[in-house]
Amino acid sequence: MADAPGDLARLMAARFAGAVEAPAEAGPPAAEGLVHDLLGRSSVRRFRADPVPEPLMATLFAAAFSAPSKSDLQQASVVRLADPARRRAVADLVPQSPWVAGAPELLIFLADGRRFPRVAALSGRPFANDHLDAFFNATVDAAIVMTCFLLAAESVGLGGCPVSEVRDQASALADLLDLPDRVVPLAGLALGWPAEEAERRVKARLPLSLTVHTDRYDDGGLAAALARYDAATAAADPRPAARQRAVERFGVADRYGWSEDRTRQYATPARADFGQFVRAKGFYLD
């Protein structure tokens, strides 16, 4: 069955806020599919009790690193929480996400380029590449890793939330689950059963005149498209002054839109020591 053009072109919309049109002819197979699990997804911060299973955990990590590795290097690993002292300790270093406690599966993922270092001295070969791209390709494996997961997990019925607030306690983390040198928290997922009452609202995402460029990188429509974003998510929800991010800096804004918000966000230094805490594991950034 192809997709239904009034369902792409709705789910469309709702993502990019009316700002891009369906394709006249469909290419993609049914819109109940993988295109259509994207288009509307979203993230979820309330659950149900009920435990995850087992099996259907094991399946869902064989799932996830199944994942495309940089050179098949493979370098991406996860913790699962599962001691209560220990999951509450980690919830305690991310008071700004509450809901994260209340999960039943916490998981930290990691770039973890602790491994290969160690199967490359095991075969009495140098590792001649340790710098800054060492850094890189396992942070972007475990967020692969994450992706796939998470994915996966939604395909089942799960719903989550990746928790970058982690790497706001790097350290603290680090010691909480034993992480050795060249081993650093990429982010937490909280996963479990959507709550009934938990809000599935798609959060519209910058126009694709903005992110997807033909030959050339172009942003000279920036400012308009910017301002037509803004609206839009103004509109769709909108925030008097007890929603607002740092009233007593930047006052009230009547349009309290995406730019409004992340800039709000961004005016304040956050993880300013990270790339200090990385080097301290071992990774070289140059």
Second form
2 protein chains.
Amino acid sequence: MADAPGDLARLMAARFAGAVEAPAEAGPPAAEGLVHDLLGRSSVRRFRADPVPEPLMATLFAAAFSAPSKSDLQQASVVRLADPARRRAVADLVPQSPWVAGAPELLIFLADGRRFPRVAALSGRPFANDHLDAFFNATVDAAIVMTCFLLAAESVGLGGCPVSEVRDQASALADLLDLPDRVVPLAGLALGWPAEEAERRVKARLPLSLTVHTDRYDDGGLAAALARYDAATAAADPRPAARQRAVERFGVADRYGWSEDRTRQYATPARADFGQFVRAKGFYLD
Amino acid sequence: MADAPGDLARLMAARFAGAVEAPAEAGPPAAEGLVHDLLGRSSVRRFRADPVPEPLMATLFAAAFSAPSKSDLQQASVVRLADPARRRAVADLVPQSPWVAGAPELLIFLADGRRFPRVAALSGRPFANDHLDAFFNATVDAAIVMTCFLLAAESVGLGGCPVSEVRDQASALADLLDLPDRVVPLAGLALGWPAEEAERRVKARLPLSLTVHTDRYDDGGLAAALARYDAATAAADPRPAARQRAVERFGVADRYGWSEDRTRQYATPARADFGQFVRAKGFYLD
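For comparison with the form predicted alone, please write out the form predicted together with a further copy of the same chain.
Every chain and every other molecule in the complex is listed next, the one we just looked at coming first.
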């Protein structure tokens, strides 16, 4: 067993690009377990061909749907793509993520605002909360279940990556999966046993000084922290022009860190029709 | 070490009220670890007075913010209530959850749609995605981080319970925490070491036949599955009239299961002003 505090300190330094002061004593977390796994986790996009055994899939679904749920309404669902032709059709909807086609399992997690109003109708009761909160709660439930599924899968050695790109084609996906009103996709999850050559780079996160606030929200340190973070992320993964985004619009950057990359991506509109889709599916966002 | 498949089968039977066929062989998950913990988890609302050590809190924040994030935009934040007066003021906003005041730690997880547009502005780039997707992604990021925090905390023996009731008073909470535009509360999380007498009842979940779909969404089995689930949940926790909800409106039920309880709660409007709050905070939901 590794030296637990030392190991956690190393993981924390990598995760926060040295911007975190690892506690002198890390406390109870051991050198194994979820804390350790989270600090060292990374998404996996290359898989071995081996299938995920059925009993394991059943166990992971059971674990994931054990997740906490808003008011116990349990407003999450998932569609598992088993039919190869249908899985291929879904993969075709995410052309920017060609690796999805090579995943042994593909799941679509759903915000399910349909089930509970049906339960109310079956009980002869009004559903008196038909406003933004209904959409919000179903979305959050689905996010919690997806997170539990992913972490449970990772805890047994599987790897995966959420694919929110499926929402770029929300209507086409809804048609393909027969999604009824008030059931909308949150994200896909491609899953399998990591290929040996799969890149497992720990992605550095923003310093906790920006994300963890005490007593009141205060992001006064953003610009200074960002300069350090951008320098660290640029140094950790230097990108030649060929790996820079939208060079035709923004040119080639000497130092290509997190801000440079992320702001290039979000300078182009995406999913502008998502609200329209959600409304067309019967959710009120008032 | 317990017999792993046997133990998982027992946990799964309890979690799904006997409606799950536990796999004959459970596969890799051991008798310990996250799969096991999720199947047996329950929320905790009664705590020992002992504080959570600072190094452990720092480690848990680091683990939680290692979570996957939509497009790596990292749109989650958290406010930790350290000042007792301020923590008390937040607890006063959730009168239906009086136990919150007794938790050694109280965190408010935030959908943070402010940081990234600021990053874009600092980079001199437009933020071209100012529509429902921006609110959706920040919400999902916050839900993922909260889930990772809770599971990481539970993995070291802490207990807690998300408190979405904080959104009943979203404006007052935002004032108290100095939340700027585009930063809205997702939920609180009350945390601590479980009191010895804390009730740890495994809450039965809807059968996976309703939540896990293959190739296409199909909830045709809802009514039949619900009848069994309601019978099982009513039998597991029989509720005398004094523990039934809104008896003045709906009377006393002989058999008080999940549908009976949940539909009584949601027959009364709640948080109807949440959309207005979110819009007033500067999010576009178009």
